[in-house]
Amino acid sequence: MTAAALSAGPLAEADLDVVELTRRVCDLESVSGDEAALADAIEAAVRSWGLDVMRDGDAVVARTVLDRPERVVLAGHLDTVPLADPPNLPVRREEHPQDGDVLVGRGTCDMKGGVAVQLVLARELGQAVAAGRGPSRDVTFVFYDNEEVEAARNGLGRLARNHPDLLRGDFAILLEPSSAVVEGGCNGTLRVEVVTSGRAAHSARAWRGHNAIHDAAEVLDRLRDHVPREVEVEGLVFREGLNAVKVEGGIAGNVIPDRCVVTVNYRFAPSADVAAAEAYVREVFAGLEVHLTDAAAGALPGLDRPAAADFVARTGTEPLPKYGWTDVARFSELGVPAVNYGPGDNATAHADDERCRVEELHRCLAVLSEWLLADGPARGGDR
């Protein structure tokens, strides 16, 4: 190792192949809220490959500033859910009989592998600079901490609120697992309280009170018989889902309940406003009380654009919808359109074998490599 890659910490040795590189940045613990050793050597290194770059807190931006026609900007969190019980770090690599070779460990899918990407395209796009082949594209880089956790946290949105500038392109791509495929927009999510009222009175005098968990069976049965909607939105069918996801109610063994709540959690296509999908939860409710405790806004796919077009197109997949949330529509306020594209199957994150298919790691890589790399003018037209 140089003296130059030593001083720029463990992840700048530039004969780094993705695989190790996961590992390494998986073996740094980065639980929410610890980002900041992982953060440090994501900052050290892609300044020692030339880059500009910002700090936010934990979260590091990186750019290439060369007056390219199209920003594209690629995005990550460094953050993961608690390690297992025993610690389901540090990684190993191992012959999975399903998947294959892969990566198991804390964070392998969600999502260090997408962030081991992004880190050998910034060396890649640095030494393109530096050896006067630019990008065909200006690239930023971002990775930011807090996605695991509650919104308010979530360094993404806090560099939308303090540096939304860093953010603008013309397209973005979260690399969250997704298994190497396009997922375009997001749905958008909502969560009501369905209130119901009763009369307490001791259950051993029950006629003299009247039970509100008796009458939650009309909220549930109103979700029971709900048929949930289909969308079709830019060419993507988005399925939606409107399902109760707690019941509190009661608060003693011979109470009778004067009180029951059931939190419901409506998933609307990226079509619809918070507005939109409010009005309609309280269509499906009407006449029962209703109190809205959270909602966030999907994001359109605009696969339409170039860029984006562009991209899918390379990816040679067809896209699918994205029926989660994810950080996309974080971009799609700021009027980016963005894509779920990374390596590693959604169904294992967060899991004790949390694990990465290898295949997936190289094949994203070079899917982002020559669409970002190929054909990138000459240093003369640099900035």
Given for the second form:
There are 2 protein chains.
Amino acid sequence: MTAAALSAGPLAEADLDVVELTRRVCDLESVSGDEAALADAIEAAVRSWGLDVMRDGDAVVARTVLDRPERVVLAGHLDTVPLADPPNLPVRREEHPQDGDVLVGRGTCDMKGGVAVQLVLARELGQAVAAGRGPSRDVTFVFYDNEEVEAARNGLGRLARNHPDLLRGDFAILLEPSSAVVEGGCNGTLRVEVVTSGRAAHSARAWRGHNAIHDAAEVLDRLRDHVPREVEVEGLVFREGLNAVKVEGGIAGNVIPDRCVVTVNYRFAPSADVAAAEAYVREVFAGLEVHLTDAAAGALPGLDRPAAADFVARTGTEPLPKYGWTDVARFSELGVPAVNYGPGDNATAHADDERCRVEELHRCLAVLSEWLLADGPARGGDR
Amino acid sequence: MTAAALSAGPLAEADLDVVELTRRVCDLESVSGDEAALADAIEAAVRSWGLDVMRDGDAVVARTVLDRPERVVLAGHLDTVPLADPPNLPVRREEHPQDGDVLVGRGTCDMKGGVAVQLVLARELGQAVAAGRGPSRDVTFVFYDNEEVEAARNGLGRLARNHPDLLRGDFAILLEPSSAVVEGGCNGTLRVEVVTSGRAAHSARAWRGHNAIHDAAEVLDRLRDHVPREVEVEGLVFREGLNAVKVEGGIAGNVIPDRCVVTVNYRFAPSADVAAAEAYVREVFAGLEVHLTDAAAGALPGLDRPAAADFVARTGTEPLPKYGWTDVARFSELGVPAVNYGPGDNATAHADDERCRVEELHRCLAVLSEWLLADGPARGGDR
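Which structure goes with the form predicted in complex with a further copy of the same chain, now that we have seen the form predicted on its own?
Now the complete complex, all chains and molecules, led by this one.
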């Protein structure tokens, strides 16, 4: 290891492959709110590779600035949910009965595998620019903090407020685990409280009161009988969902309850805005007391944009709809079409046996590297 | 005030009427667990009147021991629910728009009015015995602590465990507020948890889980559609009740809940024992997961016993069923038929404007005094 590489930190060495980089990124523990050490290491590495770097809190933005006609943004979050007890670090490489050759440990899937892919790409781009073989598109790498916690702390949201210019681009890829398949757009989400009201009384003389929990039967009946819609948007079929996520009522073991609150989460296709989604929920619960508590619009897939279509063709896979709300919606709000595309099966995220297939690390990297570093048009692309 | 009366405390003076005694008992604050000062004052007073006295914790038992063929037990609790803030002491006497001449303040209704009636009777009995005009029945007065809190702390329950002999009698009257009408027996009460189980999943992909709250629709449907029974027992019609008193489910705002628990309170007529009542509830929720959490049998009115029939006739009122579970059930368990009969409208108990009609204080005292101190048979009685 050279002195220069040493001063550039543990992620900067030129011979680290994506598997070893995933290990190292994972082994720099970074539970939400505690991403500073990892952000420092990433900042040092991308600076050493000659990229234009900006730091905001524990978010790092690294860019090529080549005045290319098109800019692509690659983004990933640095934080993980807390480690299981006992800690499952360091990351292990092992043979999994179903998944074969995998890295196992907190963050391997969600989403330090994706961060490692970003880092290799940043290094390769830095080397290409230094060698005068600059890419055909400018690229922005965004590494951000606090994705796994409440929205107000989200580092990508903070960047969008403080430096919206740094997130601009023609197309964005969020390297969230998607099993190396393009997942387009995302469903919106909103929550309402459906409230029933009664009159308290001693339960020994129930006829003097009115039982609000019994009235909630009507709320649960409608939820149970509701058939979620499937909505086609830009060729992708988004499955919706309308679900009670909480129910709460009751004063004491001998009192007729005067209030019951059912909290309902509606996941709605990105073709509807929040107002339309709220209207739909109010229609389902017509005649009942409904309060909107929070809402976030979904994101349209935007797969008809040239850069997006080109990229999808490059992956050689059929895009799927993304059901969960993700930070692609923040790009969508900035007018940047965005998709999820990254290594790892989301089903193992946050799990005790969180893992990522090594093959997916290599494949994601290869697809992105070929797309970003090749000069010619994509195979099958029609730009 | 004589020196002897002073040493016997604030409740012992021979010229205190039932209204003034109610005031004084109320003004000795005694929220559950803090009854010692009031118990001390009562113990000193009943000792000064020459009764046989036993103290157990903050319960006081005072008796005549005249070897009469029949013994009557009069019982009342000393504690109140906490005072409102600011404290509504001292008690006020005022003209109420509906109720006329009333005492207003914490404890006036539940049940220091009844305790004051007990005290005047104890004093009169002591005087009668001293004067060689002993009553035709022996009388036991029970003043006990912690009725307003969890059953395990109940002073009458503790006496029943430590000194069951002291509670024996042919008939017991609990001076709980009953608007000066005999309320016979009491309903039993049990609680069950009706549990629905599902499978947790992210609410963005609800189809991978199973919503336990939606399944609880079936539980609430059955409760809503249930028609409570009315059961005639010894000529009294007991209204039953089957009510959700709590519902709880939900993990997080984005998770399909895997468990929902509806707590149901069943108030059942005293003709059924706990096993029969539990079987009835299990029938209502057939096919669902049901757990019994607590149960207490009711109490049969026992109005056909001679002492009971005699007393009821003496009151000149038609007895009513008691719906709420009360400590009469503890006497019932000891084989002592018991009724509720005391001053105060139970509807104002625990309320900020808790109050007791002065006329009811005088009437309850007159009825009991005439019954216990007269030598001849009761009017209309058939002993």
